[in-house]
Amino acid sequence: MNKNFDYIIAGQGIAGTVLAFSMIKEGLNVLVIDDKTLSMCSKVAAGNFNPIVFKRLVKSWMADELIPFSDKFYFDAEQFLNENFYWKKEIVRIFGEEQEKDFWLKKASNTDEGKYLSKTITNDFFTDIVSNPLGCAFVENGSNLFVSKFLDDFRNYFEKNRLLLDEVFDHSLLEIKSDSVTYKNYTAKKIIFCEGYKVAENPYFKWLPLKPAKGETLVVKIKNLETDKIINKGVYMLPIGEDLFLVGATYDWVNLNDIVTEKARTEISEKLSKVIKVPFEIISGQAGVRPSSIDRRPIIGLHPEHKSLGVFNGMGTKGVMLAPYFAKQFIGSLENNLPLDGEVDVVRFNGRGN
């Protein structure tokens, strides 16, 4: 197995694996230092892209530029690995009231967000099935990744071609200099710390601000809705196949752990029941803890002393969408002296750890 490296990446989550195929498109040697058990919070992630963000009908925050980018990056990582887990698919509103639909109709025809919202309302959506007595519409240009997989198939082109150590990263073993690192016998540039909400035991970072949320799904089986459509109403519904459908999410600011909970389990049934007339079985639970930053936006850039140390971070609920784009301009950064946008780097905490 190859010693010397430009980059080490520790965490193979969806930061750590989109940075790191980022790093290959470019022609770096990278090395992925991961031990999958240690955290769920990118395993039981839905993966959704939503353009939208449903309580004020405005866009996400940088959709237009988002969306395209992790389009063709995913694409790619499709083709590059000859597998399949990025689709295309509409996200279905169901409208709770007559003025939330007035909301969106107005939205669709005159704002810039109207090129996300269809520009009708649908009333025959599954109707024996689905409680949408005031209709539903459409979000246009979503998607989903089927996170799991992605992240299960990278780990075996890693794996397959020596590019991963599976074992928990030990940061006491880390040596560092002003131009390189080394990590037991092997060497790199730099290290890239892309550990979610973890970094918080990291003896470097520790000092970052995140805002870490626990999340839960339910695995649920419905019967004859045969969509393949994002159903949102108070919950998600993600069609995973033969009638199953992930459905979530909780959110949790305190209890951080894996550990899936009577509560959220009744918390998500209680809410599936008012969309679905029909009964649902509840197949398993999950959960897992995402690294949102107290700012909502990314954390990336360089160590403020050790500049042979990098973070790739706090992404929260939208790294799926986030996490391509940025490791593109981190990559920027990295080999070319390009900025970063203030939004996301992490010298706008740096007064608050060295």
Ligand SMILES: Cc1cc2nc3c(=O)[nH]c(=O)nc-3n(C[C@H](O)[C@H](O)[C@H](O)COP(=O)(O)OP(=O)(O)OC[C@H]3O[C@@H](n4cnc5c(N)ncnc54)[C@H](O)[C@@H]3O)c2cc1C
Second form
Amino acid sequence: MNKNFDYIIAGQGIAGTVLAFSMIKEGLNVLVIDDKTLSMCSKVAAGNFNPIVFKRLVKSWMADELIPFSDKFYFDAEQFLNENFYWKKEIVRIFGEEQEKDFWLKKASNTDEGKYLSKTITNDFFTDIVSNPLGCAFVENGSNLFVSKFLDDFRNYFEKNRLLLDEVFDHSLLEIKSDSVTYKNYTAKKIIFCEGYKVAENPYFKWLPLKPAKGETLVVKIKNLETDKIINKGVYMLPIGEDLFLVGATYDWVNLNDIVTEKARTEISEKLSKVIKVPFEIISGQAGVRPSSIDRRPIIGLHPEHKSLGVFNGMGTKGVMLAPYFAKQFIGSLENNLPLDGEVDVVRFNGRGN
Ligand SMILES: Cc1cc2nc3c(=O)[nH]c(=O)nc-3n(C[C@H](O)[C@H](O)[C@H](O)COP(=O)(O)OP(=O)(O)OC[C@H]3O[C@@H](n4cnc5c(N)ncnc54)[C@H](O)[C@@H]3O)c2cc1C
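Given the form predicted alone above, produce the structure of the same protein in the form predicted together with the named molecule.
To see the whole picture, the full complex is given below, headed by that same chain.
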């Protein structure tokens, strides 16, 4: 195995995987170190991206920039590995009130958001299965990444190309110099930590102001709902094949672990009962902890003192769409000294960690 790398990446969730592939595309040598049992967050993510925030019907942060960038990134990744894990998806919004419908139609015709919103109301969307007496409308240009497949496919690639150490990263073994790091027998210009919420156990970056949020989802079986669209009303329902749907998600800022709970099972199934008129069967549940930051923006950049240590984290609820765009930006900053967007630059929190 090559012992000299441009970058070591600690963590192979969405953040670490996207950063590693972005670096490989730029011709950089990377070593990925990951013990995949430490955080389930990326493995359980639904992988959806909705360009619209439903509460206020406004665009999701940077949707216009993130969507074309991510589409290209994931389609390129599919081609690179000769696999399939990314799809464009319509999202069905089921209306709960008449006012919501009026607001939608107004937004659809008059505003910049309108390009993502269907201009008419549909009244015949699986009405024998889905409870939608007021009708529904569609968000266009949504997308879905089959995250666990994306991670597994890249893990295989890293393994085959001898770019992976499948083990717990032990911070006490890291030797830091001003222009390089050494970990065991491996040397690199820099190490970038992509540990998700486990960054709280990283002695160099534990001061980052994360506000992690546990989330749970259920896999349920609903017969005859033959749609490829993501359905949304109180919960999202992502079709995953063979009559199965991934339904979620919950938020819990207290119990930060990957344990599946009865409470979440009840919460999700009660919400689902309000959308689905027919009996459904719960097949399984899963849980993970989202690495959200206090200002709900990614946290990217170098350590205030040790310039050979970096962080790529804080992806919160939207890792799928944020990671590709900001990985590219981070590489521009690392390799060519280009500026990082002030809203994501870790320097906004300097003073907390030194
Ligand atoms: C229920 C749920 C649903 C979600 N749905 C969506 C969605 O639809 N769309 C979306 O965009 N986002 C979604 N998210 C959010 C998304 O999952 C996160 O934004 C993303 O997974 C964060 O990725 P990450 O790589 O930063 O962290 P993680 O996924 O936590 O990855 C960190 C990796 O580092 C490893 N690691 C940590 N410490 C060490 C160490 N010391 N040594 C070795 N390895 C280590 C961990 O095991 C893990 O493999 C969802 C999250 C949850 C919980």
